[in-house]
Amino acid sequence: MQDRRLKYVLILPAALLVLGTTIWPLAVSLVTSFRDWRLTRSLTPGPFIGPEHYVTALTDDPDFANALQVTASFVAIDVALTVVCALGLALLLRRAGVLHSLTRAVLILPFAVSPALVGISFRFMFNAEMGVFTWLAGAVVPWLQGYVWLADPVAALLVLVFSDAWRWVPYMTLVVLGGLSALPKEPEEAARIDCASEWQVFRDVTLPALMPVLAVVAILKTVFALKMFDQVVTLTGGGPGQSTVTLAYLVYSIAFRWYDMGYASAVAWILTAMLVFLAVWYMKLILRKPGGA
């Protein structure tokens, strides 16, 4: 009888730390999504309106439908260019060698680097007048010198695609690796002993085998990029205009700009919601058995 009360004292601290820091945060911006509550008027929660901010949000506002446009672009862009590339490095990195195993190693430094400096790195390496990238571009082509990346709106959101690519990759490229490493090797071989290309081999055998690896990768990825945050505060601050205002940013700009902790709280949600729903598809896909449905 002590045995079993003794697993619940022991793990109370950290069911409080949850609770608290988790669970109880949670469970009051909900509640605080059906108040009108605007800083500027009040320092207290005001009363309830129901769901008027979510019919806001989804029908009657156009910040949001920007934010929700960015998002999905930027999301697609940024999952896309992350799996292709950790693919490609995967395979290139899939032989044994010394100089294979130090780059794998090092693979793993862009992803220590905080988001936030990775913003401000790329804010600089983009500067029109002393940005390496800029003078690198310029280099190639010519009309690109001196070019005000941040100042497009296309160009700026292809440059946060860029920075968050940048550091992603690495980590996902580690993650590919491992999923090749596990593949058995007799189909490969049997291909190429059949005279198959490497090229057949890789787009016949390997690819089909390798779906379910890349479908984690990018849901995982998918999930992290819907929560881009840090590199837009540090890197183009949501412009030029709100060309790269993504909805973590937005709701940001709703509670501390606009002081609206109502609406804000909704948009937060709405944003919970679309990261549960991955989540929940990600934990169905790592934990679905092999050769079920």
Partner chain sequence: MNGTRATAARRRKLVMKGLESAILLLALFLILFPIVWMALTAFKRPVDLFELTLLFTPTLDNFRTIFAAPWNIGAALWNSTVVAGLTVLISIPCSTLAAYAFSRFEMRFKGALFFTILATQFIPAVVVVLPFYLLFRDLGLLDTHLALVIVNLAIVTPFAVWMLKGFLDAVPTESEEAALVDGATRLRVILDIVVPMVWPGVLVTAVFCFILTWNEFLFALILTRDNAVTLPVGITRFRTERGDLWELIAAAGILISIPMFLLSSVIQRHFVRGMTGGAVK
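In this text, the rigid core denotes the largest set of C-alpha atoms whose superposition between the two forms falls within 1.5 Å. Numbering follows the first chain given and starts at 1. Bear in mind the structure is a predicted one, so any value in this text is a computation, not a measurement. Compared with the form predicted in complex with its partner chain:
Taking the rigid core as fixed, one finds a CA shift for Val280 smaller than 2 Å between these two forms.
Starting from the form predicted alone, produce the coordinates for the form predicted in complex with its partner chain.
Below you will find a single chain and nothing else.
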């Protein structure tokens, strides 16, 4: 009504913040990605060179290809692991019990730990000589005794996944638990009375009803996995070799080790494009009006 102008005034500060802190840098990065600009040669931006950086990245850069492949593997394993574990754990935790409520109470803790600290801690615990996980793995599976986890490309990636899952699975379990508690009880009870086995109840009743929540979990986890950076720095440092260099870490290396701002911007924008694509998908999912499935 009389708030015709006021409503825009109210939005203005936040809109300016978002504009200044994300839209502006995004635009600058985009422009930079079409320029030749190495800080080692010049402190000011170089000439426009067209889409050359993008062409290089997509056709002729083994580092990019490697990072893309590492990121893809990481995302695939991480997301699958998170969704499956969170769903399983949430289904168990739905019941009452001492162990159950104890577990529910600690679910929030890992998420409060700084990802950088998680990375360092896991590096310590997978340390070859004094890592407690190294020792535990050896105690359970004898041929893993003295195994140097972080020196093996595949194992290092798995440790990276493990450290990320440690932080996210409990959190996503809370999310799924929230979704489960919002489900009506009657359909499950009706199915039980119709003599469905527990497995059939889960497959035919619970799982379909939970699908929207699981989709949110999967997409959200994909987004965060694509951005994976902190633990790469503090846990593996991208190694051994380049076996755990993710796209975000690659951008960081190009920009702040080789100081090639133009190329770094282009790679960053490729990553951004993938994330924006996912973002649109995610928004459609959650902004959808209730009753839309």
